[in-house]
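Read the single chain below, which is given as structure tokens and is the form predicted on its own.
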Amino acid sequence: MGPLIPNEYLSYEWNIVIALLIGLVFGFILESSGFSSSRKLAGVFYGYDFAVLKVFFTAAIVSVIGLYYMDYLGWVDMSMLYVHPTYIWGAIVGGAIMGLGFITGGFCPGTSLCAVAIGKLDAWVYVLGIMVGVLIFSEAFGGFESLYNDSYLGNITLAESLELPASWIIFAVTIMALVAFFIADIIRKRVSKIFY
């Protein structure tokens, strides 16, 4: 858990620990924002409801803007973090199939867990839905394999493959959210207001 334990001002146990509380505490934000509540999720697909496409965009464009003006202070190294390695075609499959799973349940796989924890049977059923199709991946890797693994394209980011100034791809992303913002409250004030 960066910066703390890398530079040894705490041990290495304290990861479990720190995650946990970090955890807990996204657990609570989640269920005190009304995040557990499939209907809620779902409605920025059938256009009632936009807070999770502002609050997760949000969330994201703070957290980069933050990340890039702690690395030019000099409180963050950015060639330290930690980059997850892109299989485009997985993405694209994996991010498809979960797409239709959030559409048709009303959760991702964190907010079904928060649900859970609540006691909300459709999301002990979706729950089970994810360990089934865990299971089934598992059981089947062989034939996804080539999938999987022949669109590797390394632990790259969008700058880099597209070759820009982080800066630019941050500027973007900030236009697109705020045009998505615009668009989303035009969207919900022409659809019918559902209560739930």
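For the two forms, the rigid core is made up of the largest set of C-alpha atoms that agree within 1.5 Å on superposition. What you see is a predicted model; the values in this text were computed from it and never measured. Numbering follows the first chain given and starts at 1. First, how it differs from the form predicted together with its partner chain.
- After superposing the rigid core, the C-alpha of residue 181 moves by less than 2 Å between the two forms.
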Contents of the next structure:
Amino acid sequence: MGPLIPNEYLSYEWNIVIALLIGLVFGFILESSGFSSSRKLAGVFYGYDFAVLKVFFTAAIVSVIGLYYMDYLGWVDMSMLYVHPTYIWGAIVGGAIMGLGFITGGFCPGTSLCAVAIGKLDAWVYVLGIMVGVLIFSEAFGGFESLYNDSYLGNITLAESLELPASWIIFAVTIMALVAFFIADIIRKRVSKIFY
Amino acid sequence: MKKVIEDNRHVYWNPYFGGFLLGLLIIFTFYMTGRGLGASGVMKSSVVTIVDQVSHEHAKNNAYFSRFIEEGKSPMNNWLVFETIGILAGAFLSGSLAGRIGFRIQHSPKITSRRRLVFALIGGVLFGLGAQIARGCTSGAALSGMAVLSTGGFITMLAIFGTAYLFAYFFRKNWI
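Could you please show the structure of the form predicted together with its partner chain, as a counterpart to the form predicted on its own just displayed?
Every component of the complex follows; first up is the chain already shown.
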């Protein structure tokens, strides 16, 4: 059955409507969860607000359990879903640079768009910065090319990398998230409150 | 002060509720399109479009940009661009309902607006650069990657949060 668009159950015009609708709900959820506030987002790194951790890991667990369950029921073909490719060094170095950008800028691209929509001028500057970053990358692409293409392992999943059943990994990730939620609440109680 | 803290707590949704809905949205997105959510893609499309408008020759000769230019087709005619228009509208709707709309610069009382803007610009440049190297950002690589157990998605997620925790101490004045 699913995914619908790759299986051509829907035309290109519907694809655009679906894109707008998905974006609308995505933006609404992020803004309502407080992700348009850089000080709320940064709270996860100082222990005064764990909204990022809770929203992010709840979403990850719900989606991974849901998708694998739908695959089990035959509603969606897991093998047809796009798996983000693994370039080990690109993921590590790119992720590290993004982490540094997160703690200096206080947003990631999705959350900055939400902040742009409600008029935060720091987010407008942040988005401008992202575009400058993209420009720097493309102009210096020759220098980044080996890092960009290094250690390619294909579109692999953790189940293949660790040679374990997917259900075990999902179970382990769920337990880790629950422990993280529990520890976050303990830390939250001990850190002085910050108003933002 | 107690009143203020009480207000602060109820301004936004319960994070588990927001996370649950976001999880359902990711499932729906994969079910419909076979792919996950994205956010940094639109900034890349915008830059490609601008460079292409300024100098088509330059964009075509650039080894990275040329991947995203097809003759007779605008890089803005892209699934992620329409999704982003939706994100902006959805966030505006949510902000309107909660009374959060307004031009302002949000920062810690310990720093100036100017300092906040400088750091926001630096952070943006770094995130834009990192998102290209990792082929996606927190949404496209980490969140959507984790939904299908992508090894690269998990590594990117750990690298983002790990590095941010590692450097958080040096930037504490900006936030607390």
